[in-house]
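Only one chain is included here, represented as structure tokens and corresponding to the form predicted alone.
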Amino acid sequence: MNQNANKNIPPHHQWFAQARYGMFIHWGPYAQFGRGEQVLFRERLDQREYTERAMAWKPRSLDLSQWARHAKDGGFRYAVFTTRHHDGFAMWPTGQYDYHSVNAFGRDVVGEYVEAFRSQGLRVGLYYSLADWRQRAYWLGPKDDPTGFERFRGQVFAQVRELLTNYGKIDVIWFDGPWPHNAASWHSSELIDMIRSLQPNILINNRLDCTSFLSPAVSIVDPEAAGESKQLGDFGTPEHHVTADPNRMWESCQTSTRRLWGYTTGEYWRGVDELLSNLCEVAARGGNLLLNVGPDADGRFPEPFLVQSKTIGDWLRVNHEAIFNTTDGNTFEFITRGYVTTRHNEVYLILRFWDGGSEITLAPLATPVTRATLLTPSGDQSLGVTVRRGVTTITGLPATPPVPYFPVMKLTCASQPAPHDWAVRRLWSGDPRRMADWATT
């Protein structure tokens, strides 16, 4: 999304485009058995024995502040919670039904939640999955069980209501599961009017259709991508992978471990390194990472993800204003050394490694560099710029990096930067002729 892009977005809704950074959180009776959050269906447990090991859970250490408190060290903006997956189990006290979190074990998770982010200064956003693996109108549908659907999608309604009614401004509701019905299905529009009316100034994400994604046999074309809508929804959300969407606000959720979201023991633990750049890469082209914690069964987060976290979090206490409120760096080529955003006159490179070269040439910047510092944990660095014939040299680099990951120089412009005409079209796109004067020079 680029800066003028950034002009068509709401004003109540520029905290978003802003963000750059929340946590996604996962967490539910499916702790318990340690195998993801999708255990009851991709295991075809018994539901009896599923749900009486759900009112049996007794999370022994669950601290929602003690949540918040780790979201705000990790440099964290916003979190969204989920307030109930597709088992079925709702982590606050619906009326709709007595499988929740106050009748196993006596806490209305949702609330303790919004309260502790709230107290943390964080954007609260709440995940509710459309599905329900026990309902059986959910599988059969509409057109095979009108009545139980229409009494199932009431309930739907009802509980997106509740939790839009009981916890004062919710700045996120992030929706799931609308597999394998599209949007007319589950009266998406109507459910998208009702929220408007309870919250206006919310923010909706893209999953309330499935349209795009279903062949005429009900069979998912793009799996990661089930249920995303073109139409629909106020930001795009690409899953597992980093997908700018020209046409909105969007986010990459993405998870810590290889590839679960809810609780696993023994998972591998994606490198610091990995996620870091996942962030970077996110901002560079103006969208968000939304980065998943699957808490333990005892309600804690695990300690590989603290350690993420926390370095993360320290890399963005030096290099925080490369990463929030910044635009993408569509203006300037940077692929071979890193990434780049901007935000005003400044540009910033992020650097994916450091060669240890003392100086770095950037031909494609058409506007003028005033000055270039390096951010460092004890303050920016001064280096030199100088410009020949149009290209500009940052002199003065260290041989070793200031931080252990993804260094970051800022370069002061004299105006917005722009890149020469010959760079606005990127190398594998626009007019090929334009660079053949290039090729004989």
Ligand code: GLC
Given for the second form:
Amino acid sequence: MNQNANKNIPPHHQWFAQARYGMFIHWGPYAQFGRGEQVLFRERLDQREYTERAMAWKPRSLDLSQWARHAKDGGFRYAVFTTRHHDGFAMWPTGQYDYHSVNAFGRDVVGEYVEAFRSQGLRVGLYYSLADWRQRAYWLGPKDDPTGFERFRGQVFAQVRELLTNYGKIDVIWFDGPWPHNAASWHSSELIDMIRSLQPNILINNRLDCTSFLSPAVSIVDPEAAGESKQLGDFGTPEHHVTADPNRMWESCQTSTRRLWGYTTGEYWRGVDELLSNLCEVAARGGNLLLNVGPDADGRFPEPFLVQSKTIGDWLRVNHEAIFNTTDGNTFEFITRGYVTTRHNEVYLILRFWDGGSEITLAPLATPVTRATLLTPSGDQSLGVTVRRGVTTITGLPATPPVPYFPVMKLTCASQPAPHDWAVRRLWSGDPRRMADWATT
Ligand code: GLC
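Which structure goes with the form predicted together with alpha-D-glucopyranose, now that we have seen the form predicted alone?
Full assembly next; the chain just shown is listed first.
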């Protein structure tokens, strides 16, 4: 079942509906503090001291081509880089103020990023924070400081124009920090018109007015009820959680450490099994995973992230066809063992664990399976398929898994697999008589 089928996705946005795996990069002067990207406000630091430290920042090992190589080797398809975070520091030579990377250490990081990632064949996205914690007008807002806020908003428009004019084709613009102001205050619709006139093919995320991305409990099912407009934004951005957006494409952004996005000294790193599980889950539900890295103050990707991304990259080299260019896999119940994705006549079963048994019996399927293989580092390995009284069993599984995490079985069906009724209408929905009938078989 293709959950993106009814979302009216224009052809130039289709790549995103299949992209599945992007790299989020949070990097700014806050990396020097080692306590995340929000240290300025969260610790109520002295603005002058923070600014001085930002302007004295000298990253010693910054190599954007290396970042791009890591991204490519890790199997990422696109990236999103923080051009300015809530501290207001611009990572490009903005004409709006002097507080930027060229004045601090002589590098246009945005320019280098765009070039390096593009030359690795990756799509490029720019994150931009509407919030700027240094500016009174931002805090006071249009009601308490109409003139100041108008000037502030003009600066936002001008910076977005710079970013979308000076660096060629940009694939994604990723806004953040709208709170506490709404779309009317930001003139979001006008901003979107400007963006589309500068970059007609760009994707715009949904944070030009909303806050519902912060909690799965806030009505994503009805964004308008949450004060969020369905028109503003081509894709949803559930943060720290995987929740499918029924109205548009979506991308779950996740940290690779426990909590923070910016570099954090001594933070705990999430297990690779957890991250890979996120990637498989978003694929099974038709979305994307934007996995974050916070490079250190010198501009290096932390070692634990390199291990995580290499492990996932190695896994993708064997199992990529189960993730990329797939549609979500609500074809039959597989929740006890893992995730399902589909492509053409293929169903991919992504196993969360390997129990060592030689057979797997499947829940009812709507389309017969004609062939089964196991994806392994040395190619597809044939498995057996038996069907007895309508029940399909896959046989001939080896005792040990072909890859350390999430092995994949590929089932080829007689035709494009139709979703089985029991996968569409789960336990809690549909006609209860079918459960009752099954209870007495
Ligand atoms: C939140 C945070 C911000 C982070 C972003 C990533 O909105 O304010 O620090 O950059 O999430 O999604």
